[in-house]
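What follows is a single chain, given as structure tokens, in the form predicted alone.
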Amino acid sequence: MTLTPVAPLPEHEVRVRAPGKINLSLRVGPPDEDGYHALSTVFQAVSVFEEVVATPSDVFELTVSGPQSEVVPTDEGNLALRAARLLAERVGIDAGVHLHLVKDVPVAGGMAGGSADAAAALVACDSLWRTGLGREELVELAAALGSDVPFSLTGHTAVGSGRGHLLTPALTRGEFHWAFAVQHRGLSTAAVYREFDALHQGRHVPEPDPEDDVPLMQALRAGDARALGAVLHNDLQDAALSLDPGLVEPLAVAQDAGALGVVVSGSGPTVAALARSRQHALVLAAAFTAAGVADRVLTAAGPVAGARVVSATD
């Protein structure tokens, strides 16, 4: 008798979405005695997106795929693995994971890309490992992790305060959309506070009072794109154009392409420009390609919710 064979199991697999991140506003305040600046500031999680895979390993291991995955470390320097392990301490699991990180946000591009990571990795442990932790458990994991990683957690608007870590939601209308331009040449993100600091040397700096960001909540509540572009804010913008001054080319092409406004993302040196609609945005798109003035070019729409599953097999 010939027997059929049968077609193996799938392993058991989680894959988690988790978006990046521009800040509408962003308002620094001078260091601590920790080196750690106070920040005000208005985040907005976009369609650019990183995916991870988490499947059960002896080890805790990591593969990166995607846009600029090879300058992605996959040691225990990577903010996923640190992720994975921490919760695993928390929870007292002795097995390891094996995650795949599919890149899509731009690499130390100022769009959160390795905090959505560490982000999408705890949501896919959680489900992998089942440990049945409940939200507010693992945004205080996030916190521990970065301060950008609560926010990928939770995505949507909200505001930022403390080291941006601390969250609480704006009240948005309709949608948001937005052209990228990404450079491959990363902007550290420490290198760019210690170039605002020298920039601010023997200056007052004030501490960073949300009230500045009144007109922008305003804007966001009323849906009014051209009022949000007016007000585009981020104090690390001089910092990041003084360690890359060739930003002020996408910067320029993006107002001559009729921006509703155009900002700096985070850090750098992503340069994010708002349009008036879908349509805009894939022309200022073209703008940035036509001009070669970015080595990436990217169009999403914002709001988007935070770190989801988006499959599982048992």
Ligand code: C5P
The other form holds:
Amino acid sequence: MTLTPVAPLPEHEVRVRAPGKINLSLRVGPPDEDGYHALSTVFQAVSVFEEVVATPSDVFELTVSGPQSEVVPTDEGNLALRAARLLAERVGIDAGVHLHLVKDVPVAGGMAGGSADAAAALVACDSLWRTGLGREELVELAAALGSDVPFSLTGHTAVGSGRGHLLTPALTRGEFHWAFAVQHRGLSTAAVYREFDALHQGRHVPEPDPEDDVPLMQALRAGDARALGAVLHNDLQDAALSLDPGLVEPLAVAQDAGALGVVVSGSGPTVAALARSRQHALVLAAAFTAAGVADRVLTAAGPVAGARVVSATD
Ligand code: C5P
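Got the form predicted alone; any chance of the form predicted in complex with the ligand too?
The next block holds the full complex; its first chain is the one shown before.
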């Protein structure tokens, strides 16, 4: 007798994509009593994506694939798992979830890969558990998880204040093209902020002023990549260079290859170079590779949307 194979039941699965980001401008003020720094920043979400696949489980568990996945912690400390637990607690759901992260955003690279995972996990579990929470409540949970998580939910281009978590959308025109020099030796965000404090010890650090970014906002509204390149700004760049002096090399290579502007992304060590066009971004990436100044190179365009469901099965 032959047995007829039974097709497995389709598993309920939600797939969410969330982008990495760069800070077009990052202005850092003095630390508050918790050690957090007042920021005025302009975020742009770029087309390098994390994907999170959520499936039902009795427990909270995590698997990871993609570049550098071997260095991603899969224990309780992982921000995506913390996001899922926080949402379950908030809505009083007695369920677990299996999260699979497909990583592409550099790990500990200053492009908010961990924040993108957390934002994607919130959106995925929200859909899986049909919590009925509104966008505002998700943003509130996101802010509790980390300063960059609200932006990973929102995407596009936005001005961040407070710890970077209070967002105002920014008007932009057209697309901007980027090349990234990625280093496998990551930098800890907390360590870079500590180095910023050490470098400014004994000096007055003023509150960051969003007015300083008026020319940048004008460049964005005009879709003028050349003007934007001239005003890219990062107050954490010196701290990142102090901890990782080798970063001067990718900065110099991008300049020599005609980048419109080049800046360390967030707390680094990824170096972001603004290109004239998609084609020119490939040229900049090739220059990073030829000079041997990156462990991995990426090209991307921005702005793109924040964390979104890309597919869901019932
Ligand atoms: O908020 P998040 O967990 O991403 O921050 C990581 C670390 O970066 C914090 O523990 C803090 O040391 C530093 N940080 C800061 N000021 C900010 C954001 C982050 O000092 N506005």
